[in-house]
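Only one chain comes next, encoded as structure tokens, the form predicted alone.
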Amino acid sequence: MFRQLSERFGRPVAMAILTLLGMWLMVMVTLPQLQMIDYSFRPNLLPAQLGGPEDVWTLSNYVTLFNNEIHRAIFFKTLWSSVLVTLLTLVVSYPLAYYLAKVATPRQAALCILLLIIPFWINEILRTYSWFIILAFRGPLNEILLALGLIDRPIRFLSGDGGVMVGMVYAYILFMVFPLYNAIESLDDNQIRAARDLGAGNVRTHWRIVIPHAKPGIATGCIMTFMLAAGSYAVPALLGSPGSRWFTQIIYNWFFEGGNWNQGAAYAFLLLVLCIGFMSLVMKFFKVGLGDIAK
């Protein structure tokens, strides 16, 4: 990197965008994941309290989790609706890309992006809230599937977790389109022509040529999408029910409604652990690197 910055502007320019690229990491990612680690460890005291003979680290907070079956419920609940939302994402978002890297005009792929980009020029709580109107009992959705005859009586989509994955899908869609895009799209046409002049069908010629070739961008698409979903506060949140709870908002709770940064900090820490564990999962299993990722 700093090679490739010298090159185009100079060693001395090259330093200093390094130099603030390492401020940056220290000072607004290390130190407070480290400073959460140091108070997930110790336990929840009043300030003169602090310094004394109680504050020790300890796995209290860790503890509890596992000793409360409502919150480990819905941290298991978290994963697998996380891993949901993400493979909900790749099927939604692999046409998409693959129309726009193979088969649309640079016109037409210009203009869907414009499309796909447009929305997000607005806030996610905004956009979500409109999510919350379409999918309302009483709302657009539920009133044009009964002008169809479709449905007797209107629907509670928002009383489970389909509107949340409904809202997950649509809010993260981006981040696995255009890596998908970015991957395909170098893919060399005349690889899908020699595997359908070989009489290869659609599906083959996907399954053999197209997903090998985008394993980067799928591997990079589900990290990102994964990690967002499960980090995901604002969509359950305003399209969730008492229900179907998410994770984070039990980690909100702890810190904004009861006090307890301590064991709020564990529970956060934990969902960290958890999104690196699937992200080395994830590589694993597409065989790729982080410098495949990085490209």
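Take the two forms, superpose them, and find the largest set of C-alpha atoms that agree within 1.5 Å; that set is the rigid core. Positions refer to the first chain, counted from 1. Nothing here was measured: the structure is a model prediction, and the numbers come from that model. Compared with the form predicted in complex with the partner chain:
For Gly22, the Cα coordinates differ by 2 angstroms or more between the two forms after the core has been superposed.
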The other form holds:
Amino acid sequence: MFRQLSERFGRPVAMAILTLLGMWLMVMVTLPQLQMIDYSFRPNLLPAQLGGPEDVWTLSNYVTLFNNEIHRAIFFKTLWSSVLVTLLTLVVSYPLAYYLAKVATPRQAALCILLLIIPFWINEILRTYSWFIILAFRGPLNEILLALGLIDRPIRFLSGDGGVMVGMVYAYILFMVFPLYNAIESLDDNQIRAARDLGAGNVRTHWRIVIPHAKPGIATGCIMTFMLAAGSYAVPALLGSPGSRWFTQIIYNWFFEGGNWNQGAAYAFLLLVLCIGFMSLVMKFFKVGLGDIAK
Amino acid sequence: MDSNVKLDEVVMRFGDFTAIERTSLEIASGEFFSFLGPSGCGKTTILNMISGFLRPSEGQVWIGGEPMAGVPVNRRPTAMIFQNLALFPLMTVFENIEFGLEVRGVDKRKRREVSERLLALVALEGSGSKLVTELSGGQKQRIAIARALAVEPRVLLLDEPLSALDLKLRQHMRAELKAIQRKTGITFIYITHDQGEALTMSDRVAVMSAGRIQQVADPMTLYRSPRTGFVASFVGENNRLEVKVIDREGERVRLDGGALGSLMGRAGDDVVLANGQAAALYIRPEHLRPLGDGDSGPRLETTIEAVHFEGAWLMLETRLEASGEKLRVQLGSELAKRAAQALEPGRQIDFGFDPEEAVVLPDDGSPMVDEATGEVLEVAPGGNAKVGGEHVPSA
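In place of the form predicted alone, the structure of the form predicted in complex with the partner chain is requested.
Now the complete complex, all chains and molecules, led by this one.
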């Protein structure tokens, strides 16, 4: 990389670029992470005890999760719910992405994309609050359903995970739609036509031709959505019921309410491991490499 | 005629634009039929109407005696070979060929039998497990044919499938396509702008221009007896001389060539030529031969402007002295050798032609065809070609 850069810009500039890049990665990414990992392996001590005989490396912060049944349950619930959010988002996004990429005229596609993007000019918290209002017990959705006679009495959408699911699908839909759109868009129309011409119906054409082609896009979208969902704080905090706590809320509590950074760091690190694990699983399942996803 | 594909009063419009003027046509079972025309003439539109990707604005397509209105693409007894082949790149050769059977619920063993048989037909035994991305251009071509044949179509539709290949391979594939068509007995409908392909492979050719079929005939007739000016100038090369009809006796037509003096030609098939009518005389470059001083008959006096050596023949670009029009002359190597010393730019040379080989057609304002691209450039009022180069939506 250095040679390419120096051939293009000369040695001094190339060195400057690489030094800056290195420093940025070091100071902004690597060091804080290492610090957190270091925290996670030390007990929570008073300032006076730091460096003392009790300041040793220990796994106790990690053991906490395995001993605390409630935290463990929330950890796995977060995993499971994030998978569910990812799948839901995929199901919602695929038809939309296909429509944008292959069915819509350029004008329709542009309009549609604009409509998709405009809400994202508004802060995520506000958007989430709007769902809070829509889904409220006496909110507009219940009113409409009542007025249409579809239900007899209002539904508590916000108890349980329903509200969180809806909020997250909405919050992260673009991260699924765009990778899918890019992937489907690059499919040669004649591939679809050929499949139809050889007798394939709609479902089979998608199953055998469009989806296999869009696999890298699906993988990218799923990984991004999963990461965002698993690491989401605002949506579960606002739309979640007391019974639907997210693991990020526990981490937050350790840091800012329990004042136990070491414990929080251990939990955060476990969440990171979870996300990486999920990512590798998805990549293995879709048989795509990191290079395909970065495209 | 045992008709397999029938276009019955078919019209195709896109908005205000009429891509296909009212057309009726029957294609027989087992026929190798080509649509030949410049880009934008509507030939792909016709193919798409037969395959079902387009629904005609008016009229009806029939295949095997069944009306096709309301029958979607995936239910039609046709199979298409796309210009870019559209093989499925994520599948093996076997999976590609068997796709149509898989869709039809044929069991695995039966599918494999069929694909092995087809691989043998296209001489690619043993490459079934390869990925299509590992194949060469010619091999891909054959797999595309095998994949289309696997569904046992009544009609195979070919959309300029050879255009991506290099010249040698293209010529080889022509022979191969023709052989496969004979072996299978399936109706082939072939779309091309390459007259070489159309003439060498087809039983019959429909020449198209601006959404209209100009002539349907076997290749020999098409070449020898074009019916319209467009066909005369699009199929093969032709010199066009503007003339007036003096009188007609059977096929023989006496013509007034203006400054060129009196000329003779053969009336095109079924054309009406009134005495005194403006007409065009078409003489192919290979039908002109140099005249000696003692030779009689009509004489075209020219000056040579350029000489192109083409290997088996010489192509001369000359200018008629009397009218200033261009005249292209093709001389076989024997003739060229004999006249060698006289063939230099600036030299004067006289040409004659057999009136039997020169076709007279009414002056229908035949379109100018760009010699390099085969594209229609312009047409005088009253003709039916639109001002050139426009692109017809083909999807």
